[in-house]
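First, one chain by itself in structure tokens, the form predicted alone.
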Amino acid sequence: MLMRTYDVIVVGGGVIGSSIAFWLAREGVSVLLLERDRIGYHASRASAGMLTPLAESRVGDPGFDAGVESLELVPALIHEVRELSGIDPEWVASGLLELAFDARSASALGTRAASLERFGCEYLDADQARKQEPRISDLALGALWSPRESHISGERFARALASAAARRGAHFRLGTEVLGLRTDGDRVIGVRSSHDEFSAGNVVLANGAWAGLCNEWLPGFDIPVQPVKGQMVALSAPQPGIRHIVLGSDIYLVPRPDGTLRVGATSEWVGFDTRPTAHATQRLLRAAMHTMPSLADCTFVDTWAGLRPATPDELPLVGPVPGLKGLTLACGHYRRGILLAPVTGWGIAELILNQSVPDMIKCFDPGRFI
């Protein structure tokens, strides 16, 4: 039987694999998306699906920009690809609270504030902050007021940039584990899989917390990606409800569209375990109660958890793997996949179809690790 060759296969449907799906397709590359259980089935699904770049990390950070970035590609791309798909990912611009409960916390808060006075950031004193949400506790002094940032359905969001990558032509074959890598000398030249062999002129992993499963494939470079578990908590959302995402004390508050309100998350080193824990929802709830008190008197929903892909500097690796021509990586984005997601997909077309990286996502190089 004739092997079929594609210009580029993307190993992993989650919301990165789907987003460099997207991205390629949409350039007119041949792209085949290798998935081993369902589009936006892991990660995806189980995060809160923050677009929050200036809360997640600092002015000058590694990275920052790149969050920036990508939060300011999501209005277009969510347009484009709920018109391609007729999925709706259930974007909500909704601004965010960042809550301080001590003297210390309120004013490293308004110092960050000044700093992001550019993105329209400003540091609200308790009045200023209870009219923008009256639930959120007595105890706390101050908040961090971020309009710019929003929140997603990760799993949608996933489904929805699959959808609209299979509209521009791009090919999907689901339920099919990748078993390792065919090479001819230093160049990777398609993948082993638990159906079939493939042709391509590249192959991009992006299987998340996964990805440092690949190691004994690749001759002279590991892939420094471990899971972090992070346990979450669903609740009736309170009414009247909560209009803007809530970070409290080690805690963050995301109301869905659905009714529900996120209360997230912890993190914990413990492998590939993805039980959710008694001990994990009881600190979530007491930590949710501490932020915002009306909560006690929510429904509760449903518990679940998640694995989100780390690195040593919670950095991802995106780019070029050192030594092995045709391969790139796309994963360790741990808490951010959602988040840069759209960079991600928009940074590996432009380096697959320029043969060079672009400025934007040069921080992330997996050369770092060399």
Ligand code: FAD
Contents of the next structure:
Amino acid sequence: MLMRTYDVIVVGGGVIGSSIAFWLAREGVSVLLLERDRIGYHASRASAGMLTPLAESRVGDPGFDAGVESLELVPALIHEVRELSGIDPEWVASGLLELAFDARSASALGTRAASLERFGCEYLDADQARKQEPRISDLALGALWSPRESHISGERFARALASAAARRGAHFRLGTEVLGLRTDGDRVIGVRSSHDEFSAGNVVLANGAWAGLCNEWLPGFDIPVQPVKGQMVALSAPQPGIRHIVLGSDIYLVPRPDGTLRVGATSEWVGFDTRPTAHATQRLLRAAMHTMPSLADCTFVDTWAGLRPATPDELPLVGPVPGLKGLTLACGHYRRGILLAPVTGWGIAELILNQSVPDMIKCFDPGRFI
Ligand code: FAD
Ligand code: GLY
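Take the protein just shown as the form predicted alone and give its structure as the form predicted in complex with the ligand.
All chains and molecules follow, beginning with the one already shown.
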């Protein structure tokens, strides 16, 4: 049988692979996405879905601008994929409060608020913070208010992107595991999978925490990605509700439209283990009640864990693999994959269409690890 050739094969159907498939298909590029499981089923589903570039990085950090740019892309992107797919990613423009429980953190938050003034951030004293979110503990001394940050369902976002990509002509094979690359000299010409072989001029590895397992496919380049387990707990949201994302001491609280309050998350270097533990659940609940004592009355809904794809410098790997033409990485998004999905999908589409890496994502160049 004649093997169909695609312009691009994307390996992995999390939020990153789905975003890449969408941005490519939208430009008329022929795309095949191969996912061994289901769309958005792993880290993307486990995530808290926070789109918080200001709270999660610092001005001047490499990647700060890409995070802000990604957030800027969100409203139009959500509108487009929701229209095409009929799936609502449940994006909530909530704003965020980051609390200080001691004088040193309060002073640091005051300084940060000043440096982020152009994004509408401001420092609130304890009374002002409690006006925004009355359940905050009496022990909180103040807060950074960041109005532009928001949250979304990571799984629904991935499914909406994938379904919108399909409407734009992208092809999908689910339940199909990629087992290796097909090469011709120093060029990638496709992949071998658990079902068939597929041909393409470009292959993009977007397989999250599993990218580091592909090293045997790549002579001369090790993909420095390791899984970092994140455990989370869901409570029934208290009434009256919590309106904003709240960052407490070593914890975050995200009130989702499904009526749950997400409490996250641990960071554990324990390999590919995704079993929730009693100890982590206890630690998360204790920190949640320290941040908002009235959460003690909430009912317990669920607990789960997912694997963040971590790199040594906590920045993703997005760009060509040195020494192997036609192979591109889009992995290692660690704690910010939901946030960075729009700019990653856009950036990979630009790279493949123009054969050059856009400035916005140059700081994610995999070549920095040679
Ligand atoms: P995944 O969603 O894991 O997708 C990778 C896919 O590749 C999987 O579906 C897998 O089945 C597939 N795959 C692997 N190997 C193969 C193969 N050989 N062949 C075919 N398919 C393959 N980020 C944020 O921005 N905001 C947050 O608030 C946030 N909170 C988080 C909370 C927790 C508890 C966790 C665990 C993560 C959180 N993250 C957050 C991080 C975010 O979830 C990840 O960075 C993001 O989901 C990574 O997306 P991905 O598509 O690379 O990986
Ligand atoms: N970005 C939140 C987390 O990774 O837990």
